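As a starting point, one isolated chain is supplied in structure tokens, in the form predicted on its own.
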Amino acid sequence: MTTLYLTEPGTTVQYQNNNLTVKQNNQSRCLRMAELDLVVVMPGVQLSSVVLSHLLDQGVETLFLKQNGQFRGRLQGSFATNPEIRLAQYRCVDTPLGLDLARSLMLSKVRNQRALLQRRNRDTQGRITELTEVVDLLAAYTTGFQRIDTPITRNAIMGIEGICARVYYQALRHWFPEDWGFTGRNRQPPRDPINALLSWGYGVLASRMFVVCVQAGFDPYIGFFHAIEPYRPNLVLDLMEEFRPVVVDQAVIAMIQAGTISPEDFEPAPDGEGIWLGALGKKLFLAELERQLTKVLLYPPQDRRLSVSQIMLEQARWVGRCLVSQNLDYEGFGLK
């Protein structure tokens, strides 16, 4: 997949010859719109409505991104869809298909946590108790999410969900040097750099998995997680949980790893409260999202390597399978 990442206030883009001119600083490039798969547009851009007409008409996936990174909309033209998903969709929220989905979810998310970790318990020789002790408490929150013979609620897995994220980014910060201040999670607004990479990248995975969701045949906004909370495209926030610790989380431990961020690419949000990516972060940043989303790894279902943003279409349509044929035999994919 070839993606087109707009982020620079003032660009422009104008279309001529089957060409995209993107002119930016009095400096200008040529891009083929054959070339094309995804153009990702940040605010500030302008794009001429020639552009939008030949994106639409060709098919070239654009999302729009809000300033910290969150999904702001997409270019719909005609697409081919499959009423069939949709509706099936709909019966099962609410049914022990539509929660057993939720918690196969949640328990692919909790591996891939635990996994990440391991690495780097791993890396320490286990020298780090409250990393090893988190592991093993993972460990066996995944055991109990495993009992599918059990009935469980919403709010039961809900609850097992909200204990291991916090153990386990308490945890990451194993993984980062003291001096970037990361001890957990917090968001809305972050208030160190490690969150606020964290609260940027899972906005750019959600604008991705909204695009598979649609290519899947599925509705966004109605989950089984998430469920039906309004304004919230509660399925996109499903389906890319799995994928939090594989593309985001990598991204950022990546990153700073091999330091190629440092605190100063990070500024005071405009109100005062919180912390922003600053614009060459934001570059940086998408370019390592970009790197983790087209690493080709080996899909086990269908035994052949595909890209991650190739695995994360064909779990959407995993998904989808099972709710048609009313069988849950859904895996999530897992870290090694």
Second form
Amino acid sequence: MTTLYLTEPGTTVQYQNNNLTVKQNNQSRCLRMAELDLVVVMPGVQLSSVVLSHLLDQGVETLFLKQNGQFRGRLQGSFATNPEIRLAQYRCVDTPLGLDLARSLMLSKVRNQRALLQRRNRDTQGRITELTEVVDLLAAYTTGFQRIDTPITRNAIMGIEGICARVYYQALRHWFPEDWGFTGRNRQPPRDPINALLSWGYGVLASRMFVVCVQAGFDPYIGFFHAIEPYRPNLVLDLMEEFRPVVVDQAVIAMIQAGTISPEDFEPAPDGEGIWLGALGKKLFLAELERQLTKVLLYPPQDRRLSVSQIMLEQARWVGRCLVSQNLDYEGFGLK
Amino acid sequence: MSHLWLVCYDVANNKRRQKLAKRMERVCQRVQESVFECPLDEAGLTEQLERFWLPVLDVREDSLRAYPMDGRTKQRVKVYGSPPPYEPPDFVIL
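Right, the form predicted on its own is done; let's see the coordinates for the form predicted together with its partner chain.
Below is the whole assembly, all chains and molecules, this chain first.
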């Protein structure tokens, strides 16, 4: 099945004969509707009303992104859904089970962050002292995080998560050549190219996770760690935590290492503050994100090989089962 | 679920044959002169057949056959001297 990204402003899309005809710059390309399972639309693309009705009727997931990679919305046709899962989700907000789940998701994120740094540490044979220290530090935090004999508070989770994130992003610079000027995470707006990539990538991942949340039967707006902040898809943010390093950070590392993107692919934001990813850079990055999402890995809970995007859905379904059965046997997905 | 059909035809008349081929090319992949691979589910194939392909044919003289291929059959296909069976791309960025 194919994911179609429409990134260029001025593109028009029409429907004919079970095909989508995509026209841009006097060129046109045909795609078979039956093969599409996801269409991602960036601003400035026109979909004819016939296209919209076919996307809705044939249940092709259609996502709209903002220019900065953030989620804008999606087409929702009629769909099969299980209210039982949503009710269980509402019941678990602010319960010990909900918090344990939040802890579990965060723990898994930190583990995956550590796995990425550990790889670099092995490559450099432990010669970068700071890197080795951070790898050990994250290991210490994950063991502390794991102890489930005592109930945990949201503030405690947030505290540990905050420290881990800071040291992780600082240590991540050892993956990148110095001239990229990355020293740690900053955002709103990102102030260097690597941060621009990370922000954009997390936006795209959140949009994909939004779809997963709906497919798994959840209300995307009610979470456990990010909880119930208004106007924010809190559950999406919760469930994507463990996949940030797996999908986005790995994609950024892969691109910088392979040299497929260079500082010229970025431009200063129009208001002069922060740095944006340019049009070509977005296409290249989307391709790399897709490569990460379609990568096939062993999924130990089911002992079979699944693509990362399928694993995202399976993990979300597992969370659903935990909530319905009121029993936390969830295990985060771990990078090897 | 996506499916793949192997569709082949014998059409006695040049004009009808060209017309049919043109229509099939819109949704199928041509693999030989009169053999196509069509990535359609059964309903999709039936729709194409009934709305677009059969009206072109004269079934007293012409014939058309469609064989279903599932995932496993597809992997066992043996191909010499032409591209392997059609696989949709994982992603397209336009």
